[in-house]
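Next up: just one chain, as structure tokens, the form predicted alone.
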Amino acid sequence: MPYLEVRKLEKKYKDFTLSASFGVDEGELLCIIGPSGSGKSTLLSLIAGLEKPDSGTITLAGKDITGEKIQERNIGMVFQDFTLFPSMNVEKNIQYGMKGKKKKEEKKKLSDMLLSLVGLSGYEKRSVSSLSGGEAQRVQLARAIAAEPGMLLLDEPLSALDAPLRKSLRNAIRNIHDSLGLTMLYVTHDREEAFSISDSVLIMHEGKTVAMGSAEELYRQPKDLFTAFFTGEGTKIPRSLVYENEEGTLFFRPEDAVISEESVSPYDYSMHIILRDAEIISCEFNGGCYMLGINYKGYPILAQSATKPRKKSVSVMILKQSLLEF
């Protein structure tokens, strides 16, 4: 039995119903990602008991807590926006989190080995008006995990701040879960940060859970054509711009077409379909290669290249294996 298990969980408003069920096994890292409006935050706030639902149940650790009150769930939230209370220091906000340790060597030695694991030794007497906005997040991090939760809820905890210090502080928050086994779901509107952190992850679609598995899983595999795109840059095309008067669609990586500026043999390529005589409208460097748009008879495709093309017209080649149906 999943240690969080969401069944059939269903909330309506007045022009949107989130509908959900999955489960989150114990220790797991779930990363939930979807397109604004899809109710990632919401599905949070139903779990957390910020809202009730209308029907479903939640299940956490074996016992029901769909009716329990927000204080008896024994559930953590991390906000994007820092809820620390400026009236105390660094420690002080940490120690406010401590549920039954009473004695003063206790909860130090507890909020020392918490802002150890969040890399701010020594900031203990800190104003937390003097924190930079990585270091409040660190903090509210820290303080989360002080009241020993069962399970702990990030809500774009990294939204508000620069690209380089997100990268820095989601790296920090996976060796926090490896650190301490803590389940975590974390909500995020970045695929990449997703991805680079999560054990497995949800998609969100329109109020519904429609996709869940590993990054991998879901960018290579995916069910649905939203779920392909959603995960990665990609291209589709109708069956039958490959195999004649064939119904369907047809949807590829940009890693897994490959171009050739030269006449191109089929004995060469009997493992690809070769899309011939295709024109390269665009041609982006991103640093590792050159991102390639081409149309190919009105249809636009994507390809990745090691080298800038010189021509104009080239042929497209796709491994056959690499090719999705739906």
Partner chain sequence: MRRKGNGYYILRALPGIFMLLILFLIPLSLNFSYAFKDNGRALIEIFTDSYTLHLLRFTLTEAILSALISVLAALPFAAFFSAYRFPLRRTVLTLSGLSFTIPTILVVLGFVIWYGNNGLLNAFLMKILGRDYSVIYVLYSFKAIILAHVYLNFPIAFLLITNAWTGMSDSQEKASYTLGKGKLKTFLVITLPRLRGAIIAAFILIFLYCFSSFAIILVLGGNPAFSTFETEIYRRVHVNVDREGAAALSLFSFFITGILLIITSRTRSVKKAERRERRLKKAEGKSLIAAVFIILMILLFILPPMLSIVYRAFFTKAGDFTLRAWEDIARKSTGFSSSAILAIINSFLIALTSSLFAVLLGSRIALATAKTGSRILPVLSSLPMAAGSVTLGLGFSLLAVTVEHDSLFFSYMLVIASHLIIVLPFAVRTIIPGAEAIPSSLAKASYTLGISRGKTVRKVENPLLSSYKRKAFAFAFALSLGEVNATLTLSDGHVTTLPILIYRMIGSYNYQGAAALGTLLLLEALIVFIIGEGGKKHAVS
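Alt. form predicted together with the partner chain, vs. the form predicted alone above:
The next block holds one chain only.
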């Protein structure tokens, strides 16, 4: 049985219904991704107890917490926006949620330790309004951990920060996760962030949990077109384009499509499907290789090439075994 289990959770809104079922194992870092408005943050709110579900259950460590008060769920949360308490300094913010009766020195020691964990030693007495965005999020993290939560929810904690800071901070979060073994639910709309930080990824779409698995599974074996597109670049073409009179859709990643400027050998036909007389429309260098935008009979196709193509008119070869059918 998973550490956190969400079963048939439902919450109706005026123009939107959330329904979710999934589980997280102890010590796992699960990222929830989805387009904005897909219900990620609402799902977190329901788990944290900030909102009440209409039906369904939430179980944490074998205990049904669906009806529990927020305070008794023992779930920590890091918010997207600034939620540090302006009436307290950094240290007081961190000590605010500490559990049990602790002596002053003990609290002090703990908060110092947490500050060094998030890389902010020496910030104890700073006023929270003097912190930069990144520092504020680190303090929020320390504050949440100080309450010794059974698991931690992070609601787009980095979305307000700039890119380099996001990268370093997400590594810091992962390190903290690893050193504490804390179960974490991490909501983001940034695919790259999710892939790099997570043990597994849950995808949400229009209020529903649509797919879950490791980042690689979701990328390689998406269960539907939405997941396929949401986890990375790709091309979809109607099946009838390749196999006459057959229904359905074919999907492939750009790295599985190569171009040939020469004529194609018959051997290739057994391994690939070949789209002849395609026209290159755009060519972008993205570091390792070239990303090509190709037009084939009016269908846009994404392909990769290690070298810059010289001709406009090419053949596109797609590895048959990498084709996904929907």
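Numbering follows the first chain given and starts at 1. All values reported here derive from a predicted model rather than from experimental measurement. The term rigid core refers to the most C-alpha atoms you can superpose between the two forms while keeping them within 1.5 Å.
Core-aligned CA deviation for residue 64 between these two forms: less than 2 Å.
Core-superposed comparison between these two forms: CA of residue 54 displaced by less than 2 Å. Residue 189: CA moves less than 2 Å between these two forms after rigid-core fitting.
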